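Only one chain is shown below, in structure tokens, and it's the form predicted on its own.
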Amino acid sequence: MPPFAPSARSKVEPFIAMEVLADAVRREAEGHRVIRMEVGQPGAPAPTPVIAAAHAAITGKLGYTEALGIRPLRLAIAEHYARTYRVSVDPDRIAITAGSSGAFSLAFLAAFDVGARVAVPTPGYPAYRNLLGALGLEAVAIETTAETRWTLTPAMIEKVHAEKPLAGVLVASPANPTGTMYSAESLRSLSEVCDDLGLRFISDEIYHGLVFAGTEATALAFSDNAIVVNSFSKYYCMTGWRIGWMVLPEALVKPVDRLAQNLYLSNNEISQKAAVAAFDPRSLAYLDGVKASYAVNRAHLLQELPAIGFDDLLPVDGAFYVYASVRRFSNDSVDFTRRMLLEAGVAATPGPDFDSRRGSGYMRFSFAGSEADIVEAVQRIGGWLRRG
């Protein structure tokens, strides 16, 4: 009988996150003590009115809706962009997915042909680039540094298009890991310039609700050729619900409805019931809350890194990450967070993650969980790096 091998697409490079959380469940799971400092999820539960929207659907009846999305989270999700940006959105745009991963898919096969070439910044999220390469599609990685604040810019733009054409621009705001923002008028220049140029414009704004430094802007003010991509998981606290949602332009939404309609039917009713319930006065008031918490946890990392050692670190205007160098302890920050996890019992990311270059150097730590986690933490590395 022949071999039957994987896929060539299937052989993308492995979500390190997602290693180092296994590693740390397998540490737990022997008795140890793990601080979770390794994955972008809220530390946090759902809001209350979104759990109990999610019992009374449970108690009715359920099964497929509107490949897009049912009609009233689309009509919520339109209102929250009208009243949190003043940008009014129609809701027939208005797609909701699988989470955020969901809607990339859904947004990379509608927007792109096999061999498009697609910019995205680094360091940046590994499953762009990882998703992108699956799909056929070249991800084009473009080098940011502090001199940008970390951010793409139309100048990076147009270089890298005039040396071989691109077909789209990727990047998020805030972002992961940096945790750097896009001001409004970066992004406005970002979506010009991607317009003037024939590129789609991908705009990634699932840490919005998250920002401390700065205020944030929506791609949708500037461009009704942008991709919008949102998600419930960060600050709506519904990781696991495996919900989100983007705003197509017009000519993408049929396209789009297509693809949905083959790959999954539709979305899961129960979560989709549940996520109108995020936008109710009460969720927002506790998921303001739980930014305030972020807040001091963010305070408290930027003060006490530095003092442990960790003096090298990006700008955190959002999102619940801080992206440290390690170089001043090694050069290899997969073997350190390894033995991080191992030795003082803290999880956190490797930088090769997000950077395939330069990323040997740096490491992700996320600020989602407690405070007296993140106070704990501080002490262990800091502890544990005296001792060595």
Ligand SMILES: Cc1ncc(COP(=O)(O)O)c(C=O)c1O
Given for the second form:
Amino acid sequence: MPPFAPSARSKVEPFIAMEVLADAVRREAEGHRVIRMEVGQPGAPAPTPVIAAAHAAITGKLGYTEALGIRPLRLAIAEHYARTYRVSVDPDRIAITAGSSGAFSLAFLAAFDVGARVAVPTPGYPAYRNLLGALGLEAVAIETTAETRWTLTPAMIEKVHAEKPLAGVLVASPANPTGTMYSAESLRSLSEVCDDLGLRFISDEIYHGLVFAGTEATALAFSDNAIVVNSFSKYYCMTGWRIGWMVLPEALVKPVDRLAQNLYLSNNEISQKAAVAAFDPRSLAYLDGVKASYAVNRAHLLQELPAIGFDDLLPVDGAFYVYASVRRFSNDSVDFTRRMLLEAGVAATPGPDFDSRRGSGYMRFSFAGSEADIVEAVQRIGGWLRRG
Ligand SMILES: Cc1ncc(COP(=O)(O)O)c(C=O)c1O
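Alongside the form predicted on its own that was just displayed, please also present the structure of the form predicted together with the named molecule.
And the full complex, kicking off with our chain again.
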């Protein structure tokens, strides 16, 4: 490598969603109205008790906190597991992180050595494979299909592991971009096959709370070896607060504590104090109202997108995305998405972000915005497609 060149490990793929976001912002700055369905973030603000707690925190003294996070928040999260899932979690096993994104780097560093192979489903969230690669780990993409409702099965893991040993498996349920959820039984069987084969199971539960079909299960109910990652970003409407958490197997608590101490000392104290108020009953009542508006958006898209020609949609058990085939209109979803932004004024994310081989036939719509925007977006796209 020439002197002063960037490291090879920094050559991660860009996140196309963020590039579409930049294009959408540019169009808006030029005076065009753009309906924003490209990024996965709630249109609604954080609950009022969270904002009030942040105000209170900022007027007091702020400093470093314990690297694993403030005790009241770790306790509140443990209570959340008892209340929501009837699962008892020792608060000492909970680490507060900078969003779930912060949790992943700690989890990967604590659980795996350089060169370890970690299975991830495709289509899937791109940062998994990019971060694994940057840390010197190998992301092993396993393609899922409609046949297994776009989920990994124990048989797939056994097969890939037999070909060349894996060290871990990472799944999200509900998933981004597919929206599919693992039933409690399928999550249990995945976690059991991982335990049997000695593979670390990482369960990304960031879309819990946003489930429209079935009931979400936590991997904590099935194994003490699993790492469970979660966040205040999605259900709790707190993307910009950069706060999340991880529940760790006991043996990984100290390693994660040491890594956190050295990587960033502590998380932002304002966000930690504010996040305690996310579990306030008034916050939860508000957040359920926000979720109800997503349910209306979801129903609208599931009915209207097929009517304008998107007749191949993946199931949307949870999260706030519709992953739709665009093959009827184009074999190049990057170009299709770009034209849809310029000509119809609707921003969405092309599939290659989530699936490098098959993604050119797909596009992801986020329905976390307002009901009026979702209705208008479908009208605009329908009119644009009819004009041809
Ligand atoms: C599946 C999944 N995991 C993790 C994240 C990261 O979110 P955050 O770092 O805001 O918690 C996202 C964000 O879109 C996601 O879709």
